[in-house]
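As a starting point, one isolated chain is supplied in structure tokens, in the form predicted on its own.
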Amino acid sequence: MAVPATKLKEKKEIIDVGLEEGAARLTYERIEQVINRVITAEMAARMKVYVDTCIHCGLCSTACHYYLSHGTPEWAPVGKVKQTMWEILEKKGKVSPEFIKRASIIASTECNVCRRCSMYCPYGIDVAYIMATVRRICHLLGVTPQYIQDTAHSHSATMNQMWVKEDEWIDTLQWQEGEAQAEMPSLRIALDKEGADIMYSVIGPEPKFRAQLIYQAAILMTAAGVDWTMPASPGWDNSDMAMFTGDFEMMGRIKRTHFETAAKLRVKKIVMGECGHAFRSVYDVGNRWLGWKMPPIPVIHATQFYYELLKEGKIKIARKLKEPVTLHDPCNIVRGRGLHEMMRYLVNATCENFVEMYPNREQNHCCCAGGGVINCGPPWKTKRVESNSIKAEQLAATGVHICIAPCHNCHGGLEDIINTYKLNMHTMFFIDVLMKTMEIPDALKA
């Protein structure tokens, strides 16, 4: 199955009002001390070593979506790292506010920090942590995508992506577990439940956009038997943009605020929804930020839920899903846990004819939405969708017409590739499958 030619468009330069406005405040002084500060009290040793060790073999470039579907070598990691952060520290600092816009559109537009390039690398060099690092230096100048920047601006006021009203946040769960009483009448979305085996939390978007996913959770947690509850209180939102943003001090507080909530009601564990940076946030990033090696209480990914509910017994498959369906990896659970077998059990379990993506499994071309890219909004959305004809070429070769997918930015950016490439597919979650494959005890049908 042929990817069809797409026309694209006139290209023209991209208006970012956060970055034109942010890079005409900076001077050269600013500059230079905002980027020493972070060389010597944030960076250590680890970025040395990365630089002082590459030897420009450009081995990284075959991993990148973003070159594979260029081809030109300023797409390629090497290609952005020299184009930024070696740059940086050659000149100690001492650049252009012009250069600090560019090296903003790069790490945050050209680069999702999906991290396949290090698996290509002889030396297993980060160039995602470099990236991190110009967006972090980026930040600290005040020169960050508009978009992705106001999303940050509603965590920091909101605790929450979507400027989420607390009484709308328990609205939306009260509403939602309205509609699945009307499957099972005994149905409960238990708020601030203490001592719950488990805390369910999700992102943003989830009650604004997406509310059918906190129904399906819900019906799936009453037909396990799971003792569950759901925060009524800021801390239930997992998402973070800021992480992303390089505003680490605002992810700090996020993931602080998210942890805390899970110990004040004392759960044993915490169960995220469907979405890849979010694990990453909590499981990865933000807790080491905050000085905990790994979380303080044990997250897991819905996932790994999913798969312990079906091996468990828990739940069970009444009928599998006959259409053909492919699954994609995505970064933050699979190269980032490892969670890829997991993943084919279930689809396995509630499929009957899967179709694999190739390459696959830690392999697997990234959905070009992720690591915040497809939260610098609709400005950059063209360019996004270009940089990933391979992913498109890689979707139309499976010849399916379902993509599963347990990721919201991986949904996102799917969904665009498709829609643009014509492809004649739609994504669905793992929750999704499970909905329409698993046995609901008759003691709980209404």
Second form
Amino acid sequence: MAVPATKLKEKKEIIDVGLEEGAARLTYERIEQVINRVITAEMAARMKVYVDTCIHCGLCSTACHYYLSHGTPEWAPVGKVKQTMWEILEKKGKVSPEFIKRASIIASTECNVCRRCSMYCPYGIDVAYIMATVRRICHLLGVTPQYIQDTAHSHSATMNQMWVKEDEWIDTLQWQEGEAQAEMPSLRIALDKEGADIMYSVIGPEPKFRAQLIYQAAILMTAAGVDWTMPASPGWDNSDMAMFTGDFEMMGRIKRTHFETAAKLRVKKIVMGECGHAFRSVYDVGNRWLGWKMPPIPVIHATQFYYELLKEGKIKIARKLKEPVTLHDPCNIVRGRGLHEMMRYLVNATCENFVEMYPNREQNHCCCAGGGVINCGPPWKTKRVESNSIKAEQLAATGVHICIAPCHNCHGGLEDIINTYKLNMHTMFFIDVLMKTMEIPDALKA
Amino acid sequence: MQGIYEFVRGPLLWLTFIVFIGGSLYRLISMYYLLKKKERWVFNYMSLKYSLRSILHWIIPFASANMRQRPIMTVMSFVFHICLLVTPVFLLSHIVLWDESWNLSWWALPDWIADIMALVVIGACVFFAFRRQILPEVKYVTSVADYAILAITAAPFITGFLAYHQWIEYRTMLILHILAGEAMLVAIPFTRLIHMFYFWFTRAYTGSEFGGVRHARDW
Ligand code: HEM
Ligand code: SF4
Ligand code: SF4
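Next up, the form predicted in complex with its partner chain in place of the form predicted on its own?
All chains and molecules follow, beginning with the one already shown.
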């Protein structure tokens, strides 16, 4: 089953300044002190029950794409827990700086917190939560991969992930508005429109690298006749790398800003672009940190939004895509929000020939980019791609050349896999598909 | 000999039940309080419907994807647990003891079936032990304690089987059997055998999160 990507054993050690310098600053006393603080103040019944219940059966192994790709035990979910949390608890925090560095590597670059393993463990043990707690410890010790730490710093300084300045943000929106008006003269990207039905929020990388997605969203919103707005102030970014570094305090600040922006605009709901991790943060994790059982303002993912527009007849499909397509189910909106059937409705509504990949829906293999792993940057790229040969096999088996992946991280991760394994495929967002298939009312056309 | 027998069957058995029940209650109640103190939010997410949905999918053989992908392990695991739980309760010689002491009795398994079931438990423990040796991903996370748990689990069945067939001196075997059974019960609250009780709660929580918040299946 597993392709031995591990032929590439005896690798050169990957050097990451964030980890090296972070670990060099550590002392045994500080490690012990921080770990014990986390153990007494933050870990409680869940962690204890998980660690005490785990029967060491290894049944979670085949859940994990790292294990399926490498085939050796240290990549299995429980193997990663053994190398990190068991040792931390057993030694009561008396571990070395070298150990912390290794733990950070395991938790940040060898686990996508994709939660597939809690679906394979007979007890439902949440290994992703255990790994996130290891990251938390590493964060408090200042041993985090440099690239993702940089995005966390950007969050704290600018409230967005990509160091986008306020004027650059507004400028980008107006630029995209101008471009889109060539196609639809009446189109507007209304900034800070109080009382609009919908606040549309995106992740930092959209204005930075994929601005055409904002253009496309504006076309869709206008064609569907939606009353929408985008914030002009910080709070427009729904992404959250702090959640993945273990900087929960910062995560709380980011999410509060996002929700408060929506509250200030008095919108009925927040619609988020096609991003998985941001959805997890807004819908499931960040809100809890702020004390909200569910998000204080309804939040829906773009795919659900498109689904509703189609169902309500607000957008119509003029022509379907002829080429065969497959669909990648992103962890954070499938295991994270069960949107898989809505997505299938979308695919079938817009494409003539839909080829499932197997396994699919909740069982789908992660792209290996999520959970902050792709954000650990270039030093870790080769390892990340080699750790997902199982995904390459799964994609190749569909035999199609288009893969719809409604998540930014999945996009990046799948593109890297496609290029490395030479799969002759390309990825599309649902909005890309809609742009090709949707009917544009004549009255709106230029 | 008779003295030892009286002791293990009498006071020691009482002590065993007290430790087993008391210990298990202590583990459960202290976890409840810890949860209440530090992670109270968990209660807000618990859903009876999704808890049961999840538990059902994991106590019915082959109801989860992982079980279907590992048919041998699934069969072994279910057969093992069923025999393990059913044999001691419906064994005629145990019921006789209940009858003698408390005037309680119920339907009993025919002896030959109980005999086979005991062998199944022993065989399954051997299987699990081999599995721990052979599969790298299991071996990697296996320590002495894991074999000890298997030994503790198998011991009452091995000694019971030997006592029943009286191949070795009966009295000694019987005393060993009672001691092994008591050791197993005492071990439950203090080892990973606590999973017998925790299983229902971990599954319920995961099921509630998957079903209630994430609208997804967890099997
Ligand atoms: C109703 C109660 C119980 C439930 C729901 C339960 C559930 C489980 C589950 C889900 C596993 C995981 C691995 C597998 O499927 O084999 C397991 C393993 C195991 N259980 Fe139980 N169990 C229960 C009672 C017991 C009792 C009373 C014992 C022994 C005293 C026991 C001994 C074991 C052992 C030894 C293993 C591990 C096998 C290995 O080494 O891989 N279980 N149990
Ligand atoms: S959460 Fe996903 S990546 Fe992490 S150990 Fe589990 S299956 Fe593997
Ligand atoms: S499947 Fe669950 S109990 Fe078994 S080793 Fe993995 S985490 Fe532990």
